[in-house]
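Just one chain follows, in the form predicted alone, and it is written as structure tokens.
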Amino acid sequence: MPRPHDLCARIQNAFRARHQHVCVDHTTQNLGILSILLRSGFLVSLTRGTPAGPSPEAFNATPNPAQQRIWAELKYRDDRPVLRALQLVSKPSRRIFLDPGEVRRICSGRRAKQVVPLGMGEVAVVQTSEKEYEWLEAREAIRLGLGGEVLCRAQ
């Protein structure tokens, strides 16, 4: 399985160089952590294609899936990119895994193990092991009383 790391600093990278559109690798995670950060106001769009550019034709004409990407249309306002930062919270040598209980508790601004709490405007990207419900955001898994590692959070 493909590690977040890669996804949290593609996006990074490209908005402090100011790009308007980011490639990544075409997998579920990254497709699950892309869309959260979408339905959070951090991305304008997502859109699948190739290594040459967006394009769901040509995404769907290629036969080899490592040549499929996904390209996310990065937001700005007033010349500011939205998302400050998007940082690790769960790594390959220490992921963390929290209950429902916990997921509350950081998500109401108190701490819980490792994970310092979220604050306003900030979201973190849950992976449950429901497969209807494999990424969610903090807040969604809270609603559904679910669990799980939290990989990553964005401000």
The other form holds:
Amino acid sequence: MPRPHDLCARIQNAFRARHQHVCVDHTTQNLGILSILLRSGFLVSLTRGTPAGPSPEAFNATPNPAQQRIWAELKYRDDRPVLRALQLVSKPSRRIFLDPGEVRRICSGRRAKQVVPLGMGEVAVVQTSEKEYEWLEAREAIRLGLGGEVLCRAQ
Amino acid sequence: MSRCSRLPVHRALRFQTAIAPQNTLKACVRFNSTSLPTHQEETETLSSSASSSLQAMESNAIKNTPFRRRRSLFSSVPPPNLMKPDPLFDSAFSMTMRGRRSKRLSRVNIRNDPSYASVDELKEIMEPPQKEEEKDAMKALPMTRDELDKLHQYPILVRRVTQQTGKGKKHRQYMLMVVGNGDGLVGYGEGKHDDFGVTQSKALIEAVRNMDYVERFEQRTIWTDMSIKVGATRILMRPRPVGFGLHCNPNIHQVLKAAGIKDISAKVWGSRNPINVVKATCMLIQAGNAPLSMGDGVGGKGRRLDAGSGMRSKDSVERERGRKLEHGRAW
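Given the form predicted alone above, I would also like to look at the protein as it appears in the form predicted together with its partner chain.
Expanding to the full complex; the earlier chain stays at the top.
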């Protein structure tokens, strides 16, 4: 799967423009990353839909994957977006793969392989080679004893 | 138009009648008296007498005088005292406005130009004296002597600054002071004056007025790694364990000590100018902007030094996300 640069850009821009919903392509990677953001508390809800709008019925009625979308409802508090930044860590120009020990280091406030440690309230998405647990949050990966490519970090 | 109307005095009289009835009384009073009164006298009579009766008298006087006699009437009127400012003729009326997207103000002079007011008396009318800012800290601040003495007061920078004016160099003393209560409140202030004592007071007053709250972890350190870039000054601050101390730039040290932060590790890259280091540190640790009031939601434009969202505590992050932040867990 390509790097989630499109997802990061869309979500950040939507938050800065104070949109209610943001619409991204329906891919397993986007689903995985957005689920992690939802569980971490950055998003209100996730809904499947079409380019027209969030609607599970319309989604089910559309067999064409190009016409399928995921709609994320964005969360704000005190007139500020909850998600300040969603940045890529592993880039096509420089891939970052961490083993479970290194993932534990960045969660504990120590640097690993040029990756800045996670600050308070920061969340990182790790893509593993396990088919059952492909996209994990950094702490979930530690619990499962897995490492992989650190895709992006959210704060 | 009659021949009389060509006389400048008569035209002036007619203009005065239309706008300020009181001013027309001068000519009227002079006409009736045998000896010509001085300017002071006639203003006194103006204030004492009723305007309506004199106005009637004046119009009657002009009407009842034969036509060829009217010129001589007005020639006996002494010329106006140009040393005394006339509130009507000498006042200036100008409007300053700014276009919606312009950075500069434009001034439109409706009547006269404010620079004409070289007379001191007129200046009082046109530009009321500005309130002089309080120079004594005790009077300016709502704090007792004891409370002021308990505050941490650290002078960061003292220097002589010069303003080149047309009349020569104007030297003043400048001071940057950081003030804090050692338990979460800190602020900085600048003062400038010829006298150093006044400079100190001014800086103290401004610093106390600018004090703002600082969130702390366990009342001793910051919550997370933070960095900021203000101009050419880049600062990175990291929280540290108990008993570590303030391992940082001396100016940052003063700010954090006044704030009540005890353990930190900080690094300054780029410019280490004390003023900018202090400003950047305060921007980094304090509450920062209020989005609802930034950028003319009343209060003018958003100011650069008010930017940033400062330090957030764990509670506020938890409230934002609706999740508990537990160690080893992301949700």
